[in-house]
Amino acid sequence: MSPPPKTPTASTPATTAPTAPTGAGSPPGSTTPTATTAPPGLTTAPPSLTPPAPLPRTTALPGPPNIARSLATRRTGAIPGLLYRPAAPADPVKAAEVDRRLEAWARALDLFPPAWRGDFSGFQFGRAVVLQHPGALDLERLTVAGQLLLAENLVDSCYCEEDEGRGGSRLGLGGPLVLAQSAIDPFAGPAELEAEWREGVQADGPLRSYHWSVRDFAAFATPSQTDRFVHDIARLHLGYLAEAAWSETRYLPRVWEYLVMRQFNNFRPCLSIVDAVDGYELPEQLYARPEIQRITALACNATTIVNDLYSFTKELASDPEHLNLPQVVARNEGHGLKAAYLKSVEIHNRVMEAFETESAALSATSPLVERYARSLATWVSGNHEWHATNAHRYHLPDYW
């Protein structure tokens, strides 16, 4: 395969994330801990291994639900009652440069038609990765993180999401997804069939986006980090298939079943790359340990429930039967949507508390583990900030 035009290399390295000011990202009157700053280099000793301060908790106020008014007023900001750590502010110049590079990359690969460019700018890919990776080693790695994020969203939109009108279908989804997996987990066979496979990958936009984004990632990641990402994409595809199967059969999962599915259909591939983007590696023998896998899963699950909560009104408007955590809680437990939504916030908070507690305990065992746990935590914080402030995509129900 001939490579696409090269993305311009960074002329200056990314700066260390600034410290968040007191009160940033939290409601008036709350106390905000200071954000942790990523170490500037691989050999720099991490800060003291003290347990993190308590997370800010906003106060939920009672009030009648009114989805129609919420859709009209488009209330944004942090969800009242949600536990989160404020993110380091995103450098708008850096975010704009990442967006410029991403759009040039997508245009060179002809990944989507001009009509979709409004969605590209509204998603704020550059701002997302700058918020999620404040300790990124350089701008090139931030750009590749954006390429991977764009590719994952393109596959989801074009293959899985029926209501987005881009050809997605839950029926027979396994076929497209196994071909998508092959774009990053190469087919091995007779030379003439490999040639046909390569042509097939390059003939489809979502497949091209997977293939070239992972090629660019592998240029700076270790083989172990690349293989980790490939396997986590397979987990993501398994989650897509479970959700599609339940939709086809109109199966209502129990709350624990739904959350199991979301542990696969979640942001894990994005968190798989935190050490590579920050310029170090958590070795496989450490990464594979059950306790490391558990804090990774907790971080991923917290961010995924955040997505369910912030996308709730958008999904309710486009597909009132779309499965998300509040809907599953409501239908299983006989709650109204407001009570189910507030219970879902509490489920998130318990997951977030477990991540904070367990990652703090593990951080005391090793400076490298502490650095990895901090990379996870900053991704979780940045992802929450992106959801809470992306008014193009998300707004809150009128439940407070």
Given for the second form:
Number of protein chains: 2
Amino acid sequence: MSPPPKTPTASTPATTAPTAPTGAGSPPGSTTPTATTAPPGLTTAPPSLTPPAPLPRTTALPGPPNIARSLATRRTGAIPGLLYRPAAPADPVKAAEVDRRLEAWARALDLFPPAWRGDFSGFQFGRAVVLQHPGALDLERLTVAGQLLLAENLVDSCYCEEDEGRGGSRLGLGGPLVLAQSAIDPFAGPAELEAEWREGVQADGPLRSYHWSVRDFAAFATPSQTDRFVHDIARLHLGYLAEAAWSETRYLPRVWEYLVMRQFNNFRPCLSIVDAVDGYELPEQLYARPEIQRITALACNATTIVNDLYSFTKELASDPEHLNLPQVVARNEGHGLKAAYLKSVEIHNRVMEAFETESAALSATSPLVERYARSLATWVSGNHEWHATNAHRYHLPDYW
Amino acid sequence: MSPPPKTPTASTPATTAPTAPTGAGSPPGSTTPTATTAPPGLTTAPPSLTPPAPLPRTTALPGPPNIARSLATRRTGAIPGLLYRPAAPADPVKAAEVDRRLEAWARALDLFPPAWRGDFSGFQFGRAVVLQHPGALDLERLTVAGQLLLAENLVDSCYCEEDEGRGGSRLGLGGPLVLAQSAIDPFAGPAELEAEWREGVQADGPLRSYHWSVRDFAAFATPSQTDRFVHDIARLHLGYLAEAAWSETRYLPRVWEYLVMRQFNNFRPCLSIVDAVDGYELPEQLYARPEIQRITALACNATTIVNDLYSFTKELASDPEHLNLPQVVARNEGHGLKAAYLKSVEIHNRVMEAFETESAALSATSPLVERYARSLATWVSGNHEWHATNAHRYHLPDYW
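For comparison with the form predicted alone, produce the structure of the form predicted in complex with another copy of the chain.
To see the whole picture, the full complex is given below, headed by that same chain.
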């Protein structure tokens, strides 16, 4: 499985400054047709060789405000041709403090298998959430965002991943995942069976991590925001189960089917907490509206496809059959991997543009929606920064 | 799989009056310790032989009002010792009209595989929803409730059930179910891939049935109510996938694990529409509160366990390994099936009592919550009536 929640938990820390793995040359916006019409603050990483085909744009987009345009300088680690908004750099002191609190929490709950002891510093949860939630109301909320991220990674890594040697299995995965869901969506029944369930969901680290992180989240989130998260974890589990099923049956999904699965096996649970972490609420009546659901899905899909693009060489090296977007495009359309990769960058850019256009239009209708769309965009930027600067984890293919 | 949505779609119509399959003798409430302290309107079916052990009650409960106590007459088809509230009889004219509209809808959308042509009358969707939603605002909403029920049955029957010869498969089930979920939780991406997705979810009857029934539901439900349904279908799919996984790996769940799975593979999507069908809304801020989630889960679990009890002999006959509550109790606790069945009735009664107690307490706090709790209770009653009178589908074991 290539689940997004796993991504921000590099087991090798990026301790050195990012370097340019490929020959990114010219300043942003200077070489591609897309860049010349890009919305303000939206950057196209400069391609060094064959830029993707021009992306049709109907209009120049204002994009979410308050994106620091001054930061739109040359990005050395970014994928050439990729549309993205630069992120504010992570405050290393804040990141270290979040990591300290997270580690204390994880140790207190005995979350990690014995083999993992000592590994904590490699995860970079603190840096991830500091990049993703620059507007977090306080360190407590940032830490809870980190707890949720850690929990998502733990469930994925211990239950879903077969090749990580932690007992995960695609076969029969539906069993552990429904019990995991129950750790955040409580069982209701006769008292003595509820007691057995309570004991059961405390008996394993991944279940404990789900249970206690959501309990901490619910302490400041509204019941609606908590229910939103529970729904998004159900979506995530459905995505894991679809990916496991296709892997088991060696089914090659069509590109749209792959992207549908990836809309479920998706960063969404990380993004849909943005308002709670920032200390406000997009009221559920607004959140549930189809157009808000749509910009949420677009932001989540853009940032999830970014994960496919940055982890492409890593996944290819560990499992040449592993499904990710370039692979699925290549195998469906008879392209070579390079052409499929460049087409995948284009697919990402189209999703990113749709998010920018549609969120700008909706933002004009309500200050709360504007704030929410900005929080989503900021998370997407921070997650891109995490990927682009994580040179120890990701290496771009030699396609430019 | 033994999914609840399948239950109300008998392929053999119950066209004759229900008969007593077992020797139910005395009037309700006259023979068991539970019945003497039962809340008003709540009936204990008279056991003819060995009643379950007395159920501890802390107080006599008022129970939801407006339950027609005058209907609490002797129930011939009910499981001896089972706690239930009698339902208002279904209006056969209304049921026939819903069936007529449903059939027209299903034919127009070409929902059924060719082999099913002519089978429609056997399903009894109309009678099911008329029993379950006696307070439906109008026939249109009742028909949409029937559409949703039909869609849930179609997905289950065509994708999940291996032994119905419609191509269902436990192996790889995660793939079809994530695409099915996307039929009601739309994909967002580049326009041409969205067009392929739209075509894809129109290409198969089960997907069309999900898509169009939810579109019709959303025409009168609020976005919050629609999102609630989408979440509940995600829960249902997780339950299907857990059941399929355990079947594939031949895992014997503990009783609490089985009941957790059954809280997901559950009638919940049918119950959580009760307010929309009746023409009001329990606002999402209330619905999302843990105590409202809890009474919702209790009602849904009570009525889902009723399904296990009534379908026990049918499932045993078709697959002796099929997991249902009495089987799981028997295999975990070394009981014979009879003792396990009687214990399962007791488990049901405890869940039913918890629902009654807790919903009564919450109902005192808000007229809207009272109305919602009453709608849930009414659905539970109607569903019991459907099971208890469906003598052509269900036969009780000879345990009394």
